[in-house]
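A single chain comes next, written as C-alpha cells; it is the form predicted on its own.
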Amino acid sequence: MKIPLPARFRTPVLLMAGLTLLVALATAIGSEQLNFTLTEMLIRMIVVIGLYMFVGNSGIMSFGHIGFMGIGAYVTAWATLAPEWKQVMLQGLPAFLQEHTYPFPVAVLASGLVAAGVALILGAAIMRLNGLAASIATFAFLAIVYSVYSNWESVTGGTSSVIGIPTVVGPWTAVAFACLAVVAAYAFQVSRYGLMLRASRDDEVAAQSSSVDIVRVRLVAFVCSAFLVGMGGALYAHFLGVLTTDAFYLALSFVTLSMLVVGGIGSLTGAVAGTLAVTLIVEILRACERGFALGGAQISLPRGSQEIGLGLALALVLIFRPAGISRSREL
C-alpha cells in the first residue's frame, strides 16, 4: 500500500528516512569502526548542510564557515569541562563558565547562539560585498579565529589541546542532529527568504527590481547558516572530546567544501549527497594507506592519498558534471 506523501515534504522525509535508515543498518552490524566513521560523517553533513544554506541559496562561496565550527565548539566545551580542568588550562574564563558545568543540550544551543551572533555582527559587513571579494572576506574570517584561537591560551589553551570534554555524542545523536538541520534547511529553502535569496541568486537587477533587499536576505542565511555549523562543531567536540585549534582551519574547510561541490551546490540532496561520497571516497583511500593483501603480497598506497584521490574526484565532478552529483536538483 502506498502512503501519500505531499511533494513538498518528500525531500526531507526521504533523506532524513535514508539517514535513519543508514544508522540503523550500522548499528545492526555492531562494527566499532563503523559507528565511528559514521558519527563522524553525519556531523560534518551538518555542517555541510550549514553551508549549503547559504552558499548555495546565495551564490557566494564562503571559505570561513569552519570559523563558526571553532567557535561552536570551543563554547561547548567551555561550558561542559569539569570546573578542576578549566581552573587548570582555561583560567581566563569569567567565573560563570569556570565554576559551573551546564547539561549537554545548553551547551549545544549555546554554541549555536554564539556562532549566530558573530555571524550577524560580521556578516553586516561582508553581506555588502558582491562575488570574489565576500569569498575573500569570509576567508579572512577564518584566518582571524584561526590566530585568535591559537594565542589566547588563557581561554582556548592556545596551540595546546583541550581535553576532558564528555564524549556524549554517538550515531543516533548525530543523525537526530543531522535530522533537525535536513529541516531548518528545507524549511529556510522554501520560505520566502529562501525565494528571495535564489531570486537575488540568478538575477541581482532583477531580484532588486522586485523589491528584495539582498543584503537583509543574504544577512538572515549567513547567520542561520552558522548557527547549524556551530552547533556542528559542538557535536564534534563531544565526539572526539578534544579540541585543538589546528583542527578548524584550512584541511576541514577544504574537505566540506568538496563535500558541497561533489554532491551539487544547489541543492539540500547535493549536500547530503556529497557527504556521503567524499566519505566513502576518503574511507576507502584510507583503508589502501593502511594496506590490504592481494596474491601474498602486502600493498598499500602512499601516504597522502587521501588527499590526492579527494582532489581528483573533485577535479572530474567539476570536468563531467559541474552541477555536482545530484545535478542540484532535489529527489
Second form
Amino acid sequence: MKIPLPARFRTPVLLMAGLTLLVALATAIGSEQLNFTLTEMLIRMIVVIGLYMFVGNSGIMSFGHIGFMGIGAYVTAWATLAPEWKQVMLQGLPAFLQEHTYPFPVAVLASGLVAAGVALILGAAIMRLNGLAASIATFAFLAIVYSVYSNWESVTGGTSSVIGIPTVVGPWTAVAFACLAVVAAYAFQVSRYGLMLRASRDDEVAAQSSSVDIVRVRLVAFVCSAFLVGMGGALYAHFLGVLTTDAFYLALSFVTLSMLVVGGIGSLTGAVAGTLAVTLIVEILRACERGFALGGAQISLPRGSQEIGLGLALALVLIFRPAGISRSREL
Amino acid sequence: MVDPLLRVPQPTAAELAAEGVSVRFQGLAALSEVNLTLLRGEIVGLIGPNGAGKTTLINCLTGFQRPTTGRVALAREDTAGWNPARFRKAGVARTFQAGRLFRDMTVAENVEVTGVGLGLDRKSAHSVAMEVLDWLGIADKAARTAGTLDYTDERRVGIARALVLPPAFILMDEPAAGMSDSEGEDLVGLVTSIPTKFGCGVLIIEHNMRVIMNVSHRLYVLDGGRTVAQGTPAEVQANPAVISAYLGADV
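Form predicted on its own already given; the form predicted together with its partner chain follows:
Okay, now the whole complex, with that chain kicking things off.
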C-alpha cells in the first residue's frame, strides 16, 4: 500500500497554509496591536511545537523547556547586541562575543544549537529515569537555569533587563519560522525515530521487545525539540528587544503547557490549535481586565482574571475533552 | 541499490538455553535450577499450574528478568547484562500474555516498529509488516487503530510484531488465552506452521492440554518453580509426577 503524496503531506501543508493566511489577513488589516499579538502568538507556537515534539511523542511531560527558550534568547542577545552596550552591561562575555556583532540568522541558529547542546548533556542523564522522575528533573532544570541567569550578572545582567536587542521579528518572520517548526515536527513524527518513540510512549515493555533503544530515541527527540525551542527564544528576544530572566520562568511555562494540553498533547495539529485557542482566551480576558463600557457603566474584570480563566479552560478541557480540542488527531 | 533487508543481519543462533536458572523475589523462589533448551525449527511446550514460573522463565530467556543464579545462553554465548532490545536484535522474540499493543498506533505501525527497531527504513519496514500481517490473515485491518481490535486480532498483531524479520526463536506466552476453543485451535494451528515458514524455534505456554500435546515436539512441565518432567508428549502424559503435580491429587 503506497500512500499518495498529497495525503502524506496533508497535515503540514494545511497547517502552514492556515497560518500564512492568518498573517496575510492580519497584516492587511494593519493594526499595530493585532500584529504585535499575532507575532507573539506565532513565536509561542514555535515553542509549543518544539515542546510537542518531545512531550507528544514520548509521553513524558517536560516542565523545563522554557529553560531552553531562555538559553536561546540570551545567546542571541550576546551575539547581536552592539559591542559598546556589551562592554558596559555584560562585561563577563568572552571576547568573541563582546567585541563582535553577528547577523540575525547566525544568531538564531546559534541559539538553537546551544539549547540543543545543553539538552544533549541534560538528556543523557535524565532520559534514563522513568517518566515521572524525568518530568521532575526537567522542572529542576528550569529552576537551575533561572537561578543561574538571575545571578550571573556579568554575563546576563542578572535581574536587570538586557536592552537594545535589534527588533527585527514581525509577523512574517515569525510565521516563516512557525512553518519551519511545523515541517520539522511533522518530519520527526513520521520518521523511524518518531515511530519508535511513540511505541515507547504506548508501551515501554513491548517497545523494548521490538528492539527499540528507548533512552536513545527519547534523547534524539529531546535534543531536536530543544533546538526548536531555543530558536523560539531567540525570536522572542528579537521581537521584544528586551530580556529579563523572569520572562522565562513559571508564568510562560504555564501558558505554553496549557496551550499544548488544551490543543491536545498527542498531535501537531493540537499544538497549533491549542496555541490559537489559548491566545484567543487570554486576549479576551485581557480586554475584559482593561474594561469596557456597557450601557453607560464601566465594567472590568479584576486583575488576575487571565490566569484564573486560563486555569478554568485547562480544567474544563481535561474534564470534558482529555485528548484536547484536536482529540490528539491530525488534520 | 542494495535491498535494505540485506543490511539487517540475520540471526544465526541455533540454540537458546536456560542453564540452572533460579530467580528469587525477596526470598521467594520463583524458579529453582531450571534447565531448558530450545532448538531452531522445533516447537516446545511449557506447561504447569498457575504460579509455576512459566512467564518468569520466558522473562529470563528474553532479558526482562535477570536470573538470580544460573545463566541464559544463546548459541552457547552467555547473555549476562543483555537488555531485551539486544535479545531481539540477536534473534529472540516474544509475545506477551496481556497483548501489550501500541494502542494509539495503527496495526501496520505496531508491526513496523520492530522492523524499524532492527534497522530498516520506514518503507521497508512497512512492506515486511504487511507480508507478516497478510500471512496471519489480518492485512485488511492494517489501517485500524490497535486499541480498537478484538481479543483474537490483538493476539495476532502481537505475534506479527514478534515474527517480523524472522527471529531465530519466538517465545509465546499463552497466545490463545481468553479465546474460545475453536479460535484458540485456529491460532495454534497457525503456530505449528511457524517453524517451516519462518525457520524459527517456538516455545509456547498454553493451558489447553489437548492442543499443546498435539503441537509440541517436546514439553517441559514446571511446578513450584521446578522442572517436574520433560520429554515427548507421550512421555510426559505417562509421567506420574505430572499427573499428581500438574493435574492435581484427584486425578
